[in-house]
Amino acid sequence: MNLAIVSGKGGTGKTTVAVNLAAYMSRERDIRLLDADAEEPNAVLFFQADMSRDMAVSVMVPEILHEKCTRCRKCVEMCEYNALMMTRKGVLLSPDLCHSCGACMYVCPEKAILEKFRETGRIREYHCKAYPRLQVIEGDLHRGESRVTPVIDDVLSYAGPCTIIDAPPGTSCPVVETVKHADRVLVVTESTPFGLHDLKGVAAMLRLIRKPFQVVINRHGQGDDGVENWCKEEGIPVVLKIPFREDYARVIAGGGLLIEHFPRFREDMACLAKDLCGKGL
């Protein structure tokens, strides 16, 4: 079973909860991490880890021979996400508005356009010392590239029997992308009106999929009951609150996993570990 956290904003505390889960259920069965959170991917740092595999992730976009166009403009008005303009100097791509879909291949009369890879990332596989039965595999965009789903793609391809996937912040086509592929869903919030705000949205966008989740609550006590109450309204289950505490705090900052130092953090991963494992992780 796929388990994919996410949450409405970046800084909620996915990615703690993200690894920590990883790390305790590792214990006890093969898991893989995906960090699908590909335009800033973390959670390796959280752990000494080796990197086995180092591997491009590419999509096609065209290459014009100039030599053989005769300015048809054909393929310019094909593109309907405006990769292509003409010039004075002929076609001319933008290949970060390209979606690789081919069609101006297809119009080309003079077969003057051909395709050509384009490297947009890379997909890194780890594994943890100390967690000898934990794989992290990360997708991580290159640094002004625009389109992520690519990324994504590709580091949801090593899903395995038990997967949990840290997902991007948001509600936009990343997160779908990512929790597309996805049997359960846990969305992290904060007990505060922010988090209640960023909550709703993601509610939304799950229940316009159809997917089954549930929430957990990060700095709980710091805000209000607002969260909450809105769960009990809704009839979301709620299964974790994780306490505001300034030595969590400590530990997170320092890359540490709590639950090599707090036993009641430990606890409360084992009582969401069971939790999952009852519906199929």
Second form
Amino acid sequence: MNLAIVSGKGGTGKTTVAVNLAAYMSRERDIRLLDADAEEPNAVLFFQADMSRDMAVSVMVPEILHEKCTRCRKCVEMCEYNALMMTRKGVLLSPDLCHSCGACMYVCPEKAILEKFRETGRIREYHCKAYPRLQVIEGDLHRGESRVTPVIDDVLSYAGPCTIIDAPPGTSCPVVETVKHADRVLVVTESTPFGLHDLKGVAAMLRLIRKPFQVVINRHGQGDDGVENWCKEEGIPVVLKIPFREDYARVIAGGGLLIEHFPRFREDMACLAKDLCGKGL
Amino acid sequence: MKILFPSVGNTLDSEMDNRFARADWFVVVDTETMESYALRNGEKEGGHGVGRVVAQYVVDADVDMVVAPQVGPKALTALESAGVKVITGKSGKIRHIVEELVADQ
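Please show me the structure of the same protein in the form predicted together with the partner chain, now that we have looked at it in the form predicted on its own.
Zooming out: every chain and molecule, the one shown earlier first.
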């Protein structure tokens, strides 16, 4: 069972919920926490974790054999992403624009194009002594790379029987790629007009791809009732309200787990876990 | 030497456009004959990666140099790898820049 924790808006507390829920649930079962927020992975910061594996994520890009190339331009014309260009020196590749579709290689009449690997990110696996049944796996896209989905795909291939996925923020391709693999989705939002606006966006996306979801309202008590009222109108279940508290914020800012400091929060995670387990996680 | 300028208009007396790949026009000047012509930028409304498409046009137009207020990273890498000299940080009327460049030579 895969649970994806998403948020339309960034900074709503997606990672807070993911790391605490994963740590809490790992006390009774093996849990894999996948950090798919590969442009800024940070879940592991909440654990005193040791890295046990560090692997490359690679994509395929064309390699032009210039001595075979007759400069017919078929590859340049075929490339949907403008990654190939014809110059005085021959075909030139902009690797950052290549989507690894292989069409250039397919159309080349001279067989002057081969494929080679190009590293665009890393996958790291961590274990921590305090939570021996928890495994944290993060995807980390290299700086300057624009295509995050190959890294996300790789991270998600580590999904196990009981998996919690910390998704990237927003509603675009990286999030769709992440929730595609999820059986259940929790949307973390905050009770502000911005939170509501982005919740509507992510709700529309999840409905489009037919993923059922529930809502967690973070920093509850701050802002307004917009999110709660909208969820009520739409019939979307709100499974948890995390109160807005300064002592919570301090612990999170210090890289700590709320379940280790606040019995009330531990109970919140227990309820959430029970609710999720009752439905098969 | 053939120089290409991104331009808001289609004459030598037009101002340079602050954007390169999304400029309305490209004005090409041959500094030996002082002949010039304008190309309408069909990629102005293009999506992601438009800098690379425009770079291909520039290379195909057999231009030696691009002069612009600024050039985006994709167009810049492509132009430089293709052997086109790129000068940025210039602005104002194209005619003035051409005169300045010719005087410097």
